[in-house]
Every structure is written in structure tokens, then in C-alpha cells.
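The chain below stands alone and is given in C-alpha cells; this is the form predicted alone.
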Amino acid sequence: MAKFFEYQGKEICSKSGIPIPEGVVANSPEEARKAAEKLGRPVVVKAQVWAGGRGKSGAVKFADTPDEAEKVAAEILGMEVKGLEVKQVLVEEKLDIVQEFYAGVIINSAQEVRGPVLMFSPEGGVDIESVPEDKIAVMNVDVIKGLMPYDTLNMVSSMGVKGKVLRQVADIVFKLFKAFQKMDCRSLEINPLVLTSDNKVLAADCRMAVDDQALFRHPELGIKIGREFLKEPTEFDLIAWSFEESDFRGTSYVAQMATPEEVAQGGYVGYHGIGGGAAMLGMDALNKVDLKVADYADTSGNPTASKVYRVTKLIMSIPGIEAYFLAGFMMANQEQWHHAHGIVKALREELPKKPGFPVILLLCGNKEEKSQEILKEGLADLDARIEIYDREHVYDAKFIGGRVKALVDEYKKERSAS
């Protein structure tokens, strides 16, 4: 799913007509002092990042000065939270909070519901989970019928909340699912939607997620790679996306593991599975003889020669790596010759460049028999460390993890020698 700062969450709400606090996004601790100065109160910074848990991590803080701002801005910045580094802040005005509620809109793929899940709390403020249940109103949204604005009224009556509160809160768990329809999501909560002590309902905080694959309906939005990402993608990721952007037929999954200054410390393998699970095992073969995955990359459910050509160039282009590894770890039922062609195309025109490199390919499944005459044909002639396997040795990863570990450890010893 494509998550969203709390930012950007909050101005889609604004768009859908839920009343949100005054705030400026800030790069540096300068731009959190003028935003502070711009706000002319007290103000609470928070770090934007794709993680919960930014209170307990000292990434949220309070601030009654610009100065004071700005030095906190200074704290938070460049932090780590749940290994995600904060790039932003978001200066907002400090609320006076009288009360905490939870709104949240998300999909259950459950069978019995196969829809949208409204959910309404009267606490706030802390994980839904952790909420009783006799505190959680749940309506599974008819997606024919729809929501109908007296259906959140009733909710919310229902937990206890009255006077002239409980129209607005309806009104914003309405428009909340409003925005949920309109932008695809597969997500979007506000937690906590807050009541001020001069009566203002408002969405103190906002986490959204939306479904990747309506994201072509939503260029506004400007995600540049159309499933889940904890980081900013590299320029390797958007490589490796435009080969799944551009081609449906199979999968190729590729993504960076590693920063180029951790391959170049050594150890590290260019990493090409086959089948989610199957490459999996191959990680875990790698890690068990200490070495380390410079990327992962899944070609599956069929993919074309071109597809597995492009991802394997692109794997062999990783500077730093010390070895080529297919992990075809499962008797896969693809016709298993795209594969060959692909990469035997693709090292033909990489291991020149690499004298001596070791290559170590686990193919099998269908089409078994010509793919193996098609990789030992094709590579035969080529300067380079390269064992082949099939069937044989498919569930067995620590043998092919030791073979992997070997002509690593005497590739590196010939480059030092030399």
C-alpha cells in the first residue's frame, strides 16, 4: 500500500471538508522557527515519517517559543524512528484538548465481509487494538447501499458521545468515509480526531494508505512506485519498478536492500529469487554462511525473457557485488526457458566486464531439461566462475549457500593477489 505523512494525510481531510489544525511542514529548524513565528502560539513538532509510535520515540515535542521550536526541530531532525530517518517536521498549533475520539476506515478482505469496515471510539489517542471492545462501534459498509450521514450519527450516539458535539463528529466520521471512497484507500484513520476547549472538532493526527493498484487514478498524488515503500525510493528502485510498470505479463519484483557505501564494505551478493517463499530460503542460505544481499528481486508467475533480462541486468549493474545468485528454490510450474534466455543474454553482456565473477544459477521446474541446455550452452565460453544446478539440489540450501560462500571467498583471494 502507498502510505502518506501524516501531512499529506491531513490535506486530503481538509479537501473533504474535516477541520484540521493550522500548520506549516518544515525542512530545517529555520523553517520551524518561521513557522512558529507564522503561527504566532504555542506549537507541537512532530516528525513525518511511515511509522507509529513518534511519542514514545521523543519524536513529537512541544514548543512555546519560535526559539524553542527551532531547537526542537533541531532535535528531531536526522532521528531515527523504527529505523525510518525524519526528514520532516510538521509545526502545528498546540491544541487545548478537552477529549480524545478514534475514527478509521480500512478493508477487511475477510470472506464474510469483502468491504470497507467503519470503526468509531470514544478513546482515542492510543492503538485501536488496545481498546476495549465494548468501546468500538464496527459497521461493515454495504458498498451497494453505501453510508448514509444517519448511519454515523447513530454510531457515534451509540458510544456515548451527545449534545452538540455529536453532530460534527458524525459529520466528520462521515466525510472521513467520503475520503476514504474517493481516494482508493485501503486505510484512513485519525487518531486522535480531538474536541478543544472552545467546542472545535478536528483531526489532530491522520494516517492513510492507498491501494496500489488504483494509483494510476491518482497521478496528483505523485507516488512514484505503485506498492508498499518504508523509504524513499532510489534511482535503482525506479529502474526496477518501470520493468513492472511497463510489462504485466509475470512478476519482477526488485527493490535495494543495501546503500552502495554497505556493498562496498564486501560481503554483499546480487540477489535474483524465483517465487516469494523460494527466495526467502535462499536469504537465509546466504546468511548463514555471512553473506549479505545487495537487493531482492522475485521473477515469477511467468514472466517473459525480456523481463528477467531487464532485472538481471539490472541486479548485475549494483557496483560492489561479489557474486551472482539465482535462488530457484522451487519446482516451479513457469516455463522455466524464459529464464534461461534472459539470463543467459544478460550475462553474455555483463561477465566480460567481470573477469573470473561467480555466477551460481538454481533453475528447475518446467521446461527444466532445455532451460539447463540453454544456461550451459550459452555460458560455456564465458571467463567467469559459473555453476549450474537443477532438481537435484532443490531443497537444498546449505549446500548451494556453501558453493555460493566458495567462489566468492576465491574470487575475492585472486582480486587481492592481483
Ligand code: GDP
Given for the second form:
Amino acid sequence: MAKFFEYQGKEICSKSGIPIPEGVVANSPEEARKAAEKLGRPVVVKAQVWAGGRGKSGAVKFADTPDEAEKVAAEILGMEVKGLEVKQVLVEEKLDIVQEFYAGVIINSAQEVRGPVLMFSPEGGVDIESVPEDKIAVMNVDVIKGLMPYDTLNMVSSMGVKGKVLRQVADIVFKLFKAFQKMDCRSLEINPLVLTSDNKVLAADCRMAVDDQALFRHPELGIKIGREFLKEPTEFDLIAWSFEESDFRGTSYVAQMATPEEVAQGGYVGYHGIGGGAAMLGMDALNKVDLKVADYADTSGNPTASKVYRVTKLIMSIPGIEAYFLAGFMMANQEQWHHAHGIVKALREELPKKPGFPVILLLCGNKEEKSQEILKEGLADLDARIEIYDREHVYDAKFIGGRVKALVDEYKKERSAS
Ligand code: GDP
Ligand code: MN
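Show the same protein again, this time as the form predicted together with the named molecule rather than the form predicted alone.
Below is the whole assembly, all chains and molecules, this chain first.
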């Protein structure tokens, strides 16, 4: 799921006709001061991170003057909220809140529902899970029939909201659903939706997550990698993502783990796991012999040979790695010959550039015998240190880790001698 910051969600809401407070994003305390000056009234300064509960963690603070705004922004910027560093704050006009509502849409993928669920509560501002059930109106929206304006009027009025406020709130809930659909969201929540003392209803917070598979329909969102990715993607990450984006058969999850400077220090291996758990095991095995991974790669879910080939090529392109390690620590039920074919092709192209390079391959599971044959035959004539293992060693991470270490040491010795 692609997640968004509060201010980005609010922008989407605003474009859909939902009123939002006036606000400015700031990257530094000075910018926060300028924002407060521009707004010219008391403000609220809010951490922009992919986490809720900012209020409770002290990541939402009020300021009456630009001076104060600068001061609280300095406190919030650089703070960690649920393990995420705050790099930006949203400086907004402070609202005089009379009542807090909750309005949200999520996808319920349960068998009986499999569709969007619209929710509204007159007791917002807190974790929606902690609101009593009878205070939340829930509606499974029939995507064929669609949502009608009277649906949200009924829904909001069933929770005791009356008069002018009813119309405003129902209209916002209706627009929220429309925005959810238009943006292919997995979830879109306003908590709190607030009523102010001058009888305005506005979205005081917003959390939005968009379905990864739909990101191609939203180039305007500027998401470079359609999956949860906590750092700014590197060129390596972007190349890896292009494999995934252009071919959804099986998954290839690949990320850079070390900078070129770090890899140049030595002790780094080009790493290729099969399946998440197996990949962890392999990394542990390396760490225990004081080797590190230059990258993380996991190809699983029966990927095509072409996908595995591209991943292997990318790993082999990392300058300064001292081995290529395929950590297939699992009896995968995917057809392993796709891995065998892809890896053989990539290594046949890359190994001639690296004489004596260590290659440790552990591959087992479905179609194992044939896959082993493909690996052995395909790599037999190459000038490299190649060791190929099968199910006999699938539980033997310590042994495999030891072999990687031994080959890396030999390779380094040979290279320093020449
Ligand atoms: P969250 O804790 O991460 O969900 O952050 P919110 O944006 O929801 O802010 C937390 C709480 O701060 C809200 O529930 C409000 O009670 C309060 N809050 C946020 N903005 C304002 C504001 O402009 N005025 C007032 N009085 N309270 C606010
Ligand atoms: Mn909130």
C-alpha cells in the first residue's frame, strides 16, 4: 500500500470538495515561522509521518505566535514517531473545535464483503477501535449500485447529527467516498472531521493509502515505488522496481542495503534469497561469519526466469561485492527451474568479467533434480569459484554460511596476491 502524509491526503480531499483548514508545509523551524506569519493567527504544528497517534506522542503542538511556531516546529522536526523520523511539519490555522467526528472508508476483503465499507461516528478524534459499536454507523457499499447522497444523509442522521450540520457532514462523507473511489484507495480516513464554533465542518486530519496495483493509474501521485518503502529509493531500487512494475508474475522484492562507499570497505555479498523466511536465514548465516549483504533480494511466488535473470544481473552489477549468494533455504513449491535458467543466463554473462568470483547456490524444492542439472551444466565451463547445493543442505545454514566465507577469503587472497 502506498501511504501518504496528512497534507497529501488533505489535498486530495480538498480537490474533491471537502473543506480543509488553511495550511502550509514546512521543512525547517524557519519555514514554520514564515508559515505562521503568513497564516497570521494561532496555528497547530503537526508532524508529517506515516503514523497515527501523533497527538498522544507530542507530535501535534499549538502555537499562538510565529516565534512559538518556530520553537515547537524545532521540537517536532527530527522527532521519532513510531520509529519514523519527522522531516516535515504541517502548519495550519488552529481550529476552535466544538465536536469531533470520524469518517472513513476502508476495503474489507472478508469473503462476505469484498468491497468498500463506509463508516461514520459522531465520537471521533480518538482511535476508532475504541469507539463503542453503537456509536459507529457502518455501510457496505454496493459498488455496482454505487453510493447515493441520501445514503450518507441516512447514515449521519442515524447517529443523531441534526440540522445544518447534518447536511454539511453528510455531503463531506459522500465526497469522501467519491474521492476514495477516484483515487483507488485501500483506505481514506478523516479523524477528526470537526465542527468549529463558527459552524464550519472541516477535515482536521486525513490518512490515505492507495492500492499498489492501481498506482499506474495515478502518475500524478508521483510514487516511484509502488510498495511500502521507507527510504528515498536509490537508482538500484528504481531499476529493481522496474522489473516488478513491468511483470507481475511472481514477486521480486529487491532493495539496496549498503552505500557504494560501505561496500568498498569490503565484506559485502551480493545477496539473493528465495522467500522471505529463507532470505532471513541466509542473512543470519552471513552475519555469523562477519559478512554483510550489499542488497536484499527475494524472488518468490513462482517468478519467471526472465524476472530472476534481471534480478541476478542487477545484483552482479553491484561494484565491489565479493560473492554472489543464492539463499534458497526452503523446499519451495514453485518450479525451481525458472530460477535455474534465469541465474545461469545472468551468470554466464557476468562471470567472465570477474575471474575466480565466488558463487554459492542453494536451490531445492519442486523440480529440484532438473534445476540442479541446469545449474551444473550451465555453469560448468566458467572460470569462477562455484559451489552448488541441494536439499541435503537446506537446514544447514551454518555450513552454507561457512562456505561463503571460505570462498570469499580465497578470492580476496588471490586478488591481493596478483
Ligand atoms: P493524530 O493523533 O495523529 O490522529 O493527529 P490529529 O491530526 O488527529 O490530531 C490529534 C488531535 O489534536 C485531534 O483529535 C484534535 O483533538 C487535536 N487537534 C488537531 N488540530 C487541531 C486544531 O486545529 N484545533 C484544536 N483545538 N485541536 C486540534
Ligand atoms: Mn487523527
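This structure is a prediction, so every number in the text was calculated from the model and none was measured. Residue numbers count along the first chain shown, from 1. Take the two forms, find the largest set of C-alpha atoms that superpose within 1.5 Å, and that set is the rigid core.
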{"property": "C-alpha of G125 moved at least 2 Å between the two forms on rigid core", "result": "no"}
{"property": "Core-aligned C-alpha movement of E37 between the two forms, 2 Å or more", "result": "no"}
